[in-house]
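In the form predicted alone, a lone chain appears below as structure tokens.
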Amino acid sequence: MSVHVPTSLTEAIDLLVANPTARLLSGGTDTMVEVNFNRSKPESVIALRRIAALREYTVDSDRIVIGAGVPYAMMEKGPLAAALPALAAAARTVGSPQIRAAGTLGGNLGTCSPAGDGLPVLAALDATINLRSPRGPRAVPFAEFMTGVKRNSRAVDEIIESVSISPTTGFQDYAKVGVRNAMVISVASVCFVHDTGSSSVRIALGAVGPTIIRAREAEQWLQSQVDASQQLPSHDKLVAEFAQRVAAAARPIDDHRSTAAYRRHAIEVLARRLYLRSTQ
């Protein structure tokens, strides 16, 4: 295996085009799994982590724009925790530290499963993915962004750079449920945002469908019950009518982490419990 240690971000979309095939690693977290279970053997590697560019983020008052190569352990805490609450709640919950001091955002997006834990806070907040390649940038909504289970839209010969944020103003917090407390992937996890400023509220859902799924019947449920430009009612009989139109847009399967059942269920307790943190 023929491994390449580009140091700029133009290093490694030459060495991408001259290599079709090799695979880019960020973290490297997804990629070591299925090497040693055998699911993969890349004949090639495109090392990202050395592209200081791809692991460095801005805050702005209209525009957070944070590098692929970002990792989650950056997230927690700072400038990035605090204009982006639900990310940092989300890349707490991404395996142990020493994962989350590899893991990045654009090896999240670059593998797509449904069940990774960055991917519904992208969703509920409208993030944009930015892509480079020969061609030049690209921005795509996260929205077109993700296809299917580990499948996205990116070109062969394009490099995830960045994703671009909105901030919002008011509540927005991540929770998800495994087969234990931690160092667990998802087996259901919910995005709730409350934008005061746009008067929106935005829902994303994980591991209960091929995408990351939104629940904007949901939403525009819950908009035309509330004024959503001011905090949100904690009435009990809107709440769980509520959480049950979220839970109706789950997609789940039965397979061997957990039943579809208990993953509609799971998203609607998720649903209600984050809705009433944002009464709070």
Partner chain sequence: MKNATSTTNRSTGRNVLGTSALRPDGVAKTQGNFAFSSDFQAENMLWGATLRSPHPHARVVSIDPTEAWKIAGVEAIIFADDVPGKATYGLIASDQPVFARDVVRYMGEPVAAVAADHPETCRRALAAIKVVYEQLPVLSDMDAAIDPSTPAIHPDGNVIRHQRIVSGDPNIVGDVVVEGTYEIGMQDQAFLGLEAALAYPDPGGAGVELVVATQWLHEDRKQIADCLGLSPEKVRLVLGGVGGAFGAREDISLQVHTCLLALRTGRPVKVQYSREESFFGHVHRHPGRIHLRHHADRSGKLVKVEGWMKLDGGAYASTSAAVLINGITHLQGPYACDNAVLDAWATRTNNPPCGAMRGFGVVQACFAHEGQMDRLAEALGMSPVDIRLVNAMKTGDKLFTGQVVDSVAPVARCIRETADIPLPPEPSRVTGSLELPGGSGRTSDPGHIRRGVGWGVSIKNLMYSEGFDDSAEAKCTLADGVATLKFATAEVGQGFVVLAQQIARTVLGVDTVILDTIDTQIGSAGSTSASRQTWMSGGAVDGACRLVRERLFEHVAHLHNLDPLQLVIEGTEIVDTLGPLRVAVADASTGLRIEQTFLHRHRATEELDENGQGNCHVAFAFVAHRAVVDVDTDLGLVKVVQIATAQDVGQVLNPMALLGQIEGGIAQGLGLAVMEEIVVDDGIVRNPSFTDYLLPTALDAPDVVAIPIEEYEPLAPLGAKGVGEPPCISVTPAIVAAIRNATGRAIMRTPVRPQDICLAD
Second form
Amino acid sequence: MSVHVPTSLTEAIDLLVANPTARLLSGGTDTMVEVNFNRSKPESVIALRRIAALREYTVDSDRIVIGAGVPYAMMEKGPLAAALPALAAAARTVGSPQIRAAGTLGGNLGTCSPAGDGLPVLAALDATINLRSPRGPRAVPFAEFMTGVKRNSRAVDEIIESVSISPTTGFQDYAKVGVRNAMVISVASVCFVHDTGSSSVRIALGAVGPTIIRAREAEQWLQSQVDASQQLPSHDKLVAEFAQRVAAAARPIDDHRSTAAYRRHAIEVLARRLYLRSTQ
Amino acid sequence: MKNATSTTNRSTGRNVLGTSALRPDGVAKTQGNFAFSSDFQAENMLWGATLRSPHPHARVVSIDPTEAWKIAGVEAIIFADDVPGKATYGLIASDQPVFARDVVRYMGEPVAAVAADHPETCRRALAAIKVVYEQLPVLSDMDAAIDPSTPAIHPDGNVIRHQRIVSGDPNIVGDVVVEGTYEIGMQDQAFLGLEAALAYPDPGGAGVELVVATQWLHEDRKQIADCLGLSPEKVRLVLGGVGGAFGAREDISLQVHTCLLALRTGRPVKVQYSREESFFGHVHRHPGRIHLRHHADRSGKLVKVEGWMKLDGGAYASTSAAVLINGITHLQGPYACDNAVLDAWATRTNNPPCGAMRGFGVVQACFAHEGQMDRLAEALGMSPVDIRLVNAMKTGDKLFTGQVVDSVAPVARCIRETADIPLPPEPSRVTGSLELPGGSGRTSDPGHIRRGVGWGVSIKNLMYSEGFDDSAEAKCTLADGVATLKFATAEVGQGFVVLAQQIARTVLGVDTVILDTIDTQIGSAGSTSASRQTWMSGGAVDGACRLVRERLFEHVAHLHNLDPLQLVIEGTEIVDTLGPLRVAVADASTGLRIEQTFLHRHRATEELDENGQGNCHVAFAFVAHRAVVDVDTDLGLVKVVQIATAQDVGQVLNPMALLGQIEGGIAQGLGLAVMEEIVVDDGIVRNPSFTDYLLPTALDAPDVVAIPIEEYEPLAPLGAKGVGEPPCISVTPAIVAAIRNATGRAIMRTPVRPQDICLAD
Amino acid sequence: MTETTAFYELNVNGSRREVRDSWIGESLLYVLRERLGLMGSKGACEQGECGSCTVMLDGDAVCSCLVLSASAVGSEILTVEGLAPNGEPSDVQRAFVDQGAVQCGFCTPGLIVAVHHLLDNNPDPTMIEVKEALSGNICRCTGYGRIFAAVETVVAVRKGARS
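Taking the form predicted alone as the starting point, write out the structure of the form predicted in complex with its partner chain.
Below: every chain and molecule of the assembly, starting with the one above.
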């Protein structure tokens, strides 16, 4: 096992070419658990935390770019939180303050756990994942990036450089159910975005399937029922049916953290609540 | 590193009994200088690690260490055949193998141990040892264990103990009858300071010294010596700093393995569990199933309690037999009642072994009897407070065991004073507030929160029961105005170290009290458990200091030609009550060295007979809890808002330390109510980590409003009752009752899971 | 051990500390404790779920069990030992003792670092902010009540000193 600590992205890419089996390490909050628990013994590690460019973000009127090494703590407040309230809400639910100081969006994408808190937000905001390799840059829509439980379409020679998001107008929020009031892994989570600018409603579900699930049928149904360029109506029947259609998209399982039935139920409740929050 | 410290008074006032004297180890603990057992290192030290069974029940076909020996840095690999003394150990029955030989009976049972130059070398060596298992049918159900037709999984059988209690008229019937079956999940003590020990072998393997975090040095030594085939004096134990215990360090875990590896290699060996291993390395709180039928008259007075209790002891006996007796004898609750027919079983299964945890059988009993009191109240149209007041036990009442409660028993006062504590403000109206259920997940909106209030009241025995020869020894030395105390009392965080200093300052009028190393170089203090050390070791320190004071008074009286009986301590002076003499203790003891040892015993207790009759307990303490919860009824999420409590504590010796015990116990009871459970699926532990075994965080902590009910307990040496266990007992049923109150659901199981609240049964 | 690395240097509590012959998979927690003799940071979960190992890394409070030690070169590491280098307890350490926030003490060093970090960045936190900031530090003994009291005490004293 060898550890490399590059200070530039170019250097990191060169190292990755030279060590194709190297594990890329961002905040360490996933990889180090595997090492500490004796579940993974990487041959080689490229630690990305000292690459300053990865820890930067830009907020422009038409595009927000977040470096893969930006920690969650930086998304909780400031310009990123103002531009992307759902991401701020999600960041605030990640682990503990210590984890949020270390954990990054790039790490969340690299691990690609269905319970990753940042991922439903990226799914709902139709984020683009920007990868870089010796072959050059590659931009992949989130929906094509995450391919399964802890699986993604990053090529072995690629490094996740950043995430691009188009700003929305209107409402966006994220909520997550866990069995403790802080520092808890998601049992079910929902990101809801109502973009009046594009007259669209987007909803993404976490921890209830092998990947983050976009409830596209429910989105389309709702868009057919309402004028999404305006504030959404809040009558009970409409909201209830929307929430049921969202829950129908979930593909949850039973495990030691919860049951499939509860997870599906929780998705329905969260979908209803976030919808109603958008109308307030 | 060495933890024995002296402190003098830092603040004004003398830090005697009754004050909030500060811990002598406090500053070191905040600065990271206090040496926990995991912080010890030695020259030329090796690391040890344990190989454990992945299966809950299997035959060990073969073990092949060949590949492990090829790894550079591996110095020892040991198995069952390498245990020179007794092959098994145990607190009550010696039924647990040091290493499994032919069969493993629970997931995580030790099979081998290695010593190597680095923890990572150890991990690789463990992975390289080839063990062939043949899996056997898993016995995981308590009823199957009780069924005599089930094949025994251990030579001692599948029932660790059965006990019956028949009291009064078993056939009497009440006007109102309520019944219910209650279930309690398996809780973990989850102390933060993981198991760790460092063993130093004597030259030639003649003996061993072990620095270890434990609750009971002498009992450890006895079991270790037996397994090592050494006489006890060849095994010296020193208490390493203990990072919490809560019962999980009462049994042996890594002690024998560490000593064996050190003796085998002739080098110091350190073993330190990971959190995952810790879940497999120590016993847990017994999961249980309890069925009760309560009979009452129209006024609500209890007529009879009948039913059964089953506690799962898992693969080995540990303290199950004693936990069971505590459980069944406390099914009565803190309520007067003459008639009972009760049965209780502690079973052996292929689940993780269970044993001591704060509350020791009474937590399970209380969850059931308090659920029943609420059912009774509902059936009679009474309030939860009134049904409990009508039945509140008082001094002189007789238990189902025939034992008369002669302790101070202010049950009604505990309930009334708790009821008088103001209720908390209404829930936040802010959407997604961190204070609402769901907390940082921001799931809750104010519109769908329901508030509930629930009650729990409990009785808890203090100290060991059933005739156990329970004693504690302490030595006090006074020289030149400085007192030095020596005892083997395990300081596990509870603060006995500060209490001991307070006692010496009070009795002897000294300011400086040095605490000698806590080790086996003095007689046993018994275990730091069963809420017993204030009473037992406190009594021993008090006794030793009093003997020293007698000698000092004799010396002063002789010098001044007085009767020693007319001398008293006032502050830091010796004062003649009949004359003008007034001399500072520091001056009077200059050039002297007075040393006295005292052995404190509590009064004898008896075993129960076949009908469960006998004076099996020493004394009792009582407590009331009222819980206020906010429940998100749609998502089944709970926020415990406030716990109000009044606790029967006897004399208050250190108000701040008392509050710490109360608040800490409440947090553990809260954990059992809403989040803490080791999930076991056919013998397989599903969540051995802090990611999935959830402990209360700062955002889960309720506001605690606590009132000590201070009445001097004449039975106790310092007038003080043990206070460690009661806080965590009735708070669990109080919280669950509050959830029932908020939701209208008949929740029969703890911990309460979200789906229990918001999904149909 | 066969897989060792060339030495690297860490900047701990303002000093350059050499780490030699280590296994490269070691966490910062392990290196601080077992190689540099700084036993103040405690390990209780090895997965960032208890906060006992909290240190400051370039001013951020992080779990040292989740920092690959060799990747911390070039960073400023501050441990609990660095908060009171002359032995005199810091105001936070003093308040923890005075308010009864210390029982077994295993979580205490991590909490001390977390509280210093909180108050460095937010000198006058509300109680809910205190709870959120400390929600990554598990304490099994105290139920947190005395810890909150200790933080309140420090806030009040510092406020008094400022005005």
